[in-house]
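Okay, so here's just one chain, in structure tokens, the form predicted on its own.
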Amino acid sequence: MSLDQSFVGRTYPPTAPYQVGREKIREFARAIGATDAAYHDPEAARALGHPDVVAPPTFPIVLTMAANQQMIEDPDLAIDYTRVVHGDQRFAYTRPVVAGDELVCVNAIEEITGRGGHVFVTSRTEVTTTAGEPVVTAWMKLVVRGEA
């Protein structure tokens, strides 16, 4: 299997704004076992200089998945999702995500490579406030397994 290299650089439309809620941050933190007080208690977060509770570092996966779904469902790119394995995830922050943020994601295909009969697709998602302030960049690598 191979994917068309001309898709490298393709950018998808911005996602609908995502309102980051205090309780969503708390739920996510509980789900991953993150107990830092700044994830749960507004006063603890304010004592650290934040306006409200802070999201754990992997929280943006909640909203970047919608942006990556655009790529996965792109009929022209034709990723066979039944053959996909999540290969890598990383985040580079400009500032923390906090409750009250209203965030938008723009996803782009950064790289398509092939090795050992498999295709590796790397996407880059820029997460900004609705006013355009950069917050975090997320990279995701999908491995599209080749047919045996």
Contents of the next structure:
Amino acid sequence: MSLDQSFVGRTYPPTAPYQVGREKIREFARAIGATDAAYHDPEAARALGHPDVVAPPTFPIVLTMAANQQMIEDPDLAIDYTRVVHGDQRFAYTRPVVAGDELVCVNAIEEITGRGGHVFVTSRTEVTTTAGEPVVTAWMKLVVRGEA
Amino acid sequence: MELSTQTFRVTRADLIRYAGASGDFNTIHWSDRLATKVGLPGVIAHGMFTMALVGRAVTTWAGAPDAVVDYGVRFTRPVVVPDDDSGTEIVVTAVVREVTEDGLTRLDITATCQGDKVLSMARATVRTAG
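If the one shown is the form predicted on its own, what is the structure of the form predicted in complex with its partner chain?
Let's see the whole complex now, leading with the same chain.
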């Protein structure tokens, strides 16, 4: 892909709402070995002030990685996905994701840089409820490795 | 905040389970044949699986599953997971970089596998005020 700076700031249409299920949170928590009661038991989550089970911190990747397909498949960007490595990941949380959330992702290209023949593309994904309440912002930097 | 070292064992079965739960079915996380074809030594863990394990360390240190307000890492080295019963191990440590007046603690985190750092710029901010 190119280092064309005109793509910086490009924003994609909001994704279809993602319904966060209680069993999906439990499944994700089990898969990472997270046994905290608030990830599994709605009562324990309510005791912490949440309406239902809480998702572990990296759970939003389930939505944001899928949402980033918009950018990865953008024909104008022409990213060769076979050369892509996940470089950086960051989440800034307004609040934890909880079961029952209906979440929408809005992706934007925040930065494109190059170094050593590689191209670095950073996306910023704003995750909000369908009502517009901010929940989490995710940044993902992809490394598109140059031809050896 | 007591920041005792935390160790996480990672086996092939863990990667399969994480692939299913996260929806990340990239072949380099389950096929030695396809991982070596792209120049890797073998199947490697999802970076996001490592980040999730380190996230467990952070919430354990914070003493609350919902205390993380900011969390970011850079993936610097792959975690190679051999196809055997013992897999490999990720060792996670941290130091407090800053405690803010509004009850936030910023941690600088180190994660190693077989003695090599697998993350850099791994930082988390957790809410520590009651």
